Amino acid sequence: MKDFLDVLGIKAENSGVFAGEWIENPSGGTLVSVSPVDGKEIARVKMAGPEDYEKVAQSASKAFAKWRMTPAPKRGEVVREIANALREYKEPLGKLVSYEMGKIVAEGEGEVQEMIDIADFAVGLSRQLYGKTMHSERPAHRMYEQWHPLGTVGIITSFNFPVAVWAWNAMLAVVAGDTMVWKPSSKTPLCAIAVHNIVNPIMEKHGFGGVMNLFVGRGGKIGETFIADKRVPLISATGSFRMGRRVGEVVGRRLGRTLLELGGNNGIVVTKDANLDLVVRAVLFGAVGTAGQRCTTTRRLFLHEDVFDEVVDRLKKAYAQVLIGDALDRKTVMGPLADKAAVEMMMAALEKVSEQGGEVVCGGKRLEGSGYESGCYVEPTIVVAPHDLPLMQQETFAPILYVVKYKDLQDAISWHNSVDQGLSSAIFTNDMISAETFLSHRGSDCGIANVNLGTSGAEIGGAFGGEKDTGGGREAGSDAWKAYMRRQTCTLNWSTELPLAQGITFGD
């Protein structure tokens, strides 16, 4: 067993259910976690059955009654300790993220840094859960808004960011006074178990062992039970569009709340006056980083005809220098895809390129042989395509970059906005009019719009999320904390009269 697994408390066989304490023998069967890095079994996880989920839900509900009465600044102090613990375990947890998911170790550690950053943000936020005071139209009345904890927050995370997305939700929910139940991806259960091994000793030390709860379980019946549970007023779900639509349907039927982050089909527009050095670096990181498995991955590139050939040539040279291999080797630039199914999905998409009028000009092959035994390694791919290539309408979760030539900026923006997804977008230009056009009402229709930087690399200080089929949710930064609380308008009459609003008189 690798050293970092021991440090994180990962055993050969692990419980995947935490309900204020680890449930030793949950009844939902066994899940085997296999690394895409080398194809080897990492460890096994005992999943939750229906009765185990019930214990989890009850744990969160019971803890909420006590946690919500803890002053928010005190809750912030607990989060501060969590941030410090994450700093201590940053390296081993980052390595586990890399080994179980496949992203390179620099990105794995970077993901843990995101957890630390959002925890630090939440500490300050714990003293800034502000409400507004309003002037009443009635004399001797005072009006104000206040925010209360919402209850138990359900968090469903995807494999590509197996720990950071939980933290984006969890740290804000904790300072808001909520408890939580986490359902991680079945592709990365060990990351979730390791996180609970880090954070729950801190919660237990303060007497709040049931605030953060966890269950590992495949979708199907137990997942449906989770999203249909009225004890969970908010479900925050990150994943596929199909999954998000199902979550929205079930939760909406019970009039619950959802916060959906459902991926993107992100584009970059490059004008003829752009700094091409910046373009190549940003596109390389955006399209190749995490092997194209980020929701903010750059998937479409719109190049002005005057710079098209030069940028494509420079990208091909840059792609040729990408070192592909072991995610734990710090020299590696691109690790494997998450599993063999992801490879098959990528190959199936590439088979359609030529018949739809596109051309693969770089990469596109499976990698085999020494170092690639897991079968999860591929070459990052560049496809030159017409603007109406049908494949570009869907998000293929793999390192495929579609490159389109344009002449008029408004055409490029129109093509950029033509997809169903609307998460992250960017323009590279040195022209103020072009930049402001892209950021205007007739520009990008995405939740994130950047100028002279790529589609990836969002900071926790800004609200993260997108429009259209991306789900409309916002996590981290700004006023995203309001999603985890309920607003209450309060009116106080400090007179001896009872005037009615709108000047209404009733009776005498």
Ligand code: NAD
Contents of the next structure:
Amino acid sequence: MKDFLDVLGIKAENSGVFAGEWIENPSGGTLVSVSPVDGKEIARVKMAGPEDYEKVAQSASKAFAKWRMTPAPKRGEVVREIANALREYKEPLGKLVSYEMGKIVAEGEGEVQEMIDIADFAVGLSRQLYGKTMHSERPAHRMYEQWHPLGTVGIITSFNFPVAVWAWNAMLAVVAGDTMVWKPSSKTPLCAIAVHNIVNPIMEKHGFGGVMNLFVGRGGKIGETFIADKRVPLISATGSFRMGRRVGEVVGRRLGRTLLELGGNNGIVVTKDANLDLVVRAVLFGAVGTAGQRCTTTRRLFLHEDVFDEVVDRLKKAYAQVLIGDALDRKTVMGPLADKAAVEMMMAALEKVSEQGGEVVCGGKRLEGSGYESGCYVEPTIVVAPHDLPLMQQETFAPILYVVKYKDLQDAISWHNSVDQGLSSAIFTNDMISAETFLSHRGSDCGIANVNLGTSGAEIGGAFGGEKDTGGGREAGSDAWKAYMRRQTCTLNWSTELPLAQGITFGD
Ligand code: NAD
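Having seen the form predicted on its own, can you show the form predicted together with the named molecule?
And the full complex, kicking off with our chain again.
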């Protein structure tokens, strides 16, 4: 047993259901969490059955009645304690993220740092949930808007950010006065249990044990009960387009709200005057980091013909230096993919490259032998591709980088925008007109557009999310908190008359 599992309270067998308290024997069957790092069983989790889900939903509804009466700055104080506890557990939790999901430990700890950052942000936000005041057209009337807690927020998370995505939602929801139910990915249930082991004592100490609830269960089964539940006014779901469309349909049918954070297919455009040192570093981190399993991973690279050969050459050299192996070893640069199925998907995509007119110029193989026994390790791969390679239309969740040559910037931008997804994008250039063109309304069509930095590694201060098939949701900073509250417009008449709006006279 690894030390960090003990520290985080992970046992050989764990309940995966928290409804204000851990449910001892949930009835939804047992899930075995296996590490992609070494292929070993980490621990078992008992999943939620329908009656367990019911307890979870009731716990959140019951806690809401009390939690919403707690002033927002006081709710912020509780979040401050959560931020401090996360600081204390950053290393073990980062290691568990790394071991259960496969990202390298520096990225696992980075993910916990994101949780701390959003918690700190939320503490300040708890005193800044501002509404506007407006001038009424009627004399002696006051008009303003205020923001009320929404209710129970449903949080569905993807495997690749097993703790940070919860925090982006949960920390804002908590200061907004909402309660929550979390359904983590079945690939990373232990990360969710560990997070609850960290936050539960704080919530319980303040008498708010039911504010944060959790159930582990299969998306297509108990997940369906969850998204159809009218007691959950907002479902914030992070994952694939397929899942997002399903969630959108089911929640839309009951006129609930969704916040969808779905797949990306992110591109970088490089002009001929760009600083190529920056390009190589950004592309390496963007395409190889997290073994290509970030929603913001760089998947497409559009290189001006004058710099094409040099950049591809330098990238090949950089790829050759990437140490692939044990994600918990601090020297490792790239860990495994999440599971063997992800490796199969990558290999299936690569098999189509040449028949579609592309060429694998670097990597492309699965890794076998000592250190790679889990069967989840691959080489990061570069494919030189025509701009219309059909494979480039899809998000293959693996470290495949498609590189395309262009002559004219407008072509590069239109090829860049020609995919269904619209999450993150970047241009590398030292030319102001090229930079502004990329950022203009006829430039990148993505939710995130960067100049001289890559597509991945967003800060929590900005609103995070994307357009088109990425789902349109915005999380984290800026005014993303508004999604977790309901807006009320109030007009107050302090005169002795009853003037009507638009100057209407009625029955006078
Ligand atoms: P996935 O869609 O397979 O699963 C995501 C979550 O949805 C899991 O918890 C799963 O159990 C749940 N789910 C699936 N069907 C459901 C249903 N019918 N009802 C309720 N829940 C259901 O995605 P994944 O493989 O875990 O994650 C990878 C994907 O997530 C990639 O496409 C990636 O780009 C995307 N992602 C997007 C963002 C973003 O912010 N835009 C962030 C991280 C990951």
